[in-house]
Amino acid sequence: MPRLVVVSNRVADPRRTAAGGLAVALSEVLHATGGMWFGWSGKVIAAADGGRPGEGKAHRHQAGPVKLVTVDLSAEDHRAYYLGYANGVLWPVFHYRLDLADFDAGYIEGYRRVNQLFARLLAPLLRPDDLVWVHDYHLMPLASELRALGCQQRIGFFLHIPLPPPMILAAIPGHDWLVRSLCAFDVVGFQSETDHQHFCGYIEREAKAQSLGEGRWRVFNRTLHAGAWPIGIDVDELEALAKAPEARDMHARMQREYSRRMLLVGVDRLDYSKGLPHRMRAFRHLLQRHPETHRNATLVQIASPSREDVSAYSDILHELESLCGSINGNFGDLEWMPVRYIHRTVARPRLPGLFRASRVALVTPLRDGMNLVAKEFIVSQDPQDPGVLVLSRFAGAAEQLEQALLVNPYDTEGTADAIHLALQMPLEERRARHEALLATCKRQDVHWWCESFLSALRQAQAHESGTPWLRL
């Protein structure tokens, strides 16, 4: 069996389930193949400490049979590659927010420089038959940099965030270089069929790619396989968490505290893509139009801190706090606050208990690659008395979770009506919807996602050695 080499911006120890969904998904195959995980260490080294742009040493650690290889970044590389281009250009554009992208700061050179650094340090560690799986928008040029160094291994890429339509993608200066670099991979995966079609539309229009059928394209004198592989969750792991003491205690506490109320829940990172102010305005509209919800419905909104040193995040924090305060001030009384706003991270083992105690989950991003909170809510429910998922049609999860109540988060009135419908939904309908949603989550879980993508990568032809791949 070929060794799996995973490359991502950050490296996680696959022995620790708390490391996150990606580590859980890849743990089995990494252990089985004696694999390697390569990426940034998370450390920023000042110039005085020897940290110079484009330079770094590989640090090797052993995690059981898995090798972890990490690289420190200089302060300049971190500023340009991570804060600047990845999160200041690609993140907003890929979430359709051209107005927030900083195109003029010259970050692209730092982005290219770090990808070249990764390639230079990774290439000597690769074996000829390795399968290399690169993750997310930080490392889109990595395959082209590896090809330029002569690497001929099968290399796959998975984009965890959305890909915008061709006309939005084309707003990025150097978009042609970015997508041509992406075409150096053998397999390119997306969260949704919508994102996949955006990619196909771009390469067909801009690069004159020729469709070979079954997701295969001839582009830039080589063959590429593109497709949608929606990521799932580890259903067994989440079900075990739901039975653990922390989740059971949270469930019991929420039931006691809200025994006379219907509980709604939202769990998000504080990010402008999540549509939190839009959600609060819809909840306010619900309270205005349906007085029977007063003293009867409470929204628990968890908004975990995220990049609060960036002005866009500071702005949305202040807007969200203002809306929550306004709703509580206008509708609440001494015995009831409509919104319980929590601006901190809640430990993951407690979340299944909170989800299980909630009648409705609000997952209403303005744009999202997938959104696993929606799936975690479904799996956490009591099948005999399940809650209802209100889901944005602009989340990648909406393609799979058709039995949720799908909403347009920009439509305040329509979202409020959907929330009211969810609160009033009879038990029989809730059970039927939940049964179908749970079956989808189990059928296309995180292990299905991992194996189906790697199967496509194994079947891909090795890189065509006669095809030069030059840095543009």
Ligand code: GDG
Second form
Amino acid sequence: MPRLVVVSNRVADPRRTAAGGLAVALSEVLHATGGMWFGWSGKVIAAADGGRPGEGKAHRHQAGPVKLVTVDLSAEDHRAYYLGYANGVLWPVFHYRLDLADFDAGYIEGYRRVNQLFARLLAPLLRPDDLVWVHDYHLMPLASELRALGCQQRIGFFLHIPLPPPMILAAIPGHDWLVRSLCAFDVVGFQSETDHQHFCGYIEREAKAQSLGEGRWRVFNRTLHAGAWPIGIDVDELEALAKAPEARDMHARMQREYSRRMLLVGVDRLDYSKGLPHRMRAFRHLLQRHPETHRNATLVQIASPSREDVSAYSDILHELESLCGSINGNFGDLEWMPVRYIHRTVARPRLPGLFRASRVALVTPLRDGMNLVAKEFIVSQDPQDPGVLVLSRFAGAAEQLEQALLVNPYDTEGTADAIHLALQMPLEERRARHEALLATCKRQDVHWWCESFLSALRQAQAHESGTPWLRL
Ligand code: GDG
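Follow the form predicted alone with the form predicted in complex with the named molecule, if you could.
Below, the chain from earlier opens the complete complex, with every other chain and molecule after it.
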């Protein structure tokens, strides 16, 4: 089996299980092949301490059979590559939020500089038959930079966030360079068929790509395989967590506290793509329209802190705090607060207990690549008395989880109606929907995802040595 080399913005130590499903899934293959994980260390070096743009050293650590290689970034590179281009341009535009994008010309250069730095440090560590798997929007130009240095390995890319339609993508100055860079990969994977179709539409129209059938394209003198590989969760890991004392304790506590009430739950990173204010407005509408929910329905909303150094995130924080405060002020009384808003990260072992104690989960992003919380909620349920998933049709997960109650989060009234339906849903129907949803989560879990993407990458032709890769 060829060695797997994973490249992502951040590197997770696979020995720590708290790293979550993706790290667990990748670590299995990394272990089996004595692989390597390469990425940013998370450290930023100020100019005064010698941090220079485009420069950095590779630090190597051994984690069992797996090699971890990390690079520190200079403050200037961190500002332009991470805060500027990745999170100030690509994240908002790929989530259809052109209004939030900051197209400062200097960012794209910083983005390219860090990708070149990564390529320069990674290239000498690669063996000819390695399989290289690059993750996410931070590293879209990495394969073209590696090819420019002569790397001929099979290199795959997976985009964890959505890919917008061609006309939105085309609003990014330099979009043609970005997509052309993507075409230096051998396999390009998306979360959903919708995102995959956006990519095909773009390369057909803008790059005159020729379809070879079965997801293969001839474009920029290369052959590329593109497809949808929806990411799953580690069902076994979550089931084990659900049986552990922390989850059972959490479940018992929530059941005691809410024995007379119906619990609704939301667990999200505090991000404008997750539609938290829209969700609060729908919940407020439910309380206005259905007085029987008063003193009866409580929404626990965990909004874990995220990217607090990016300015758009402080606006969403204030909007959410003000909405929660006004809902509690207008509807709450001495014995009942409709919303419990928690702006902290809850320990992972407690989440399955919270999910299991909840009658309804609200997973209502305005746009999401996949959304793993939807799947974690399903797997955590008691199959004999399961809760109901209210899911945005704009989450990638909606393509797979069609037995959830699908909503348009922009439609406050429609979402409130769906929440009401969920709270009232008879046991029979809850069981039937849950059974189908659980089967999907189990069939297409994170191991399936990992294996099916890697199998496509193994089948890709090693980069044709006779074909010069033109520098972009
Ligand atoms: C990107 C894409 C795609 C959340 N709050 C807490 C907590 N979480 C955990 C959840 C879940 C994970 O974080 C979030 O995953 P999502 O899928 O919802 O979203 P993103 O972070 O935006 O991830 C997304 C994903 O990549 C994978 O490809 O699905 O579409 O945007 O596991 O449980 N975990 C703990 N405490 C919290 O407070 N412990």
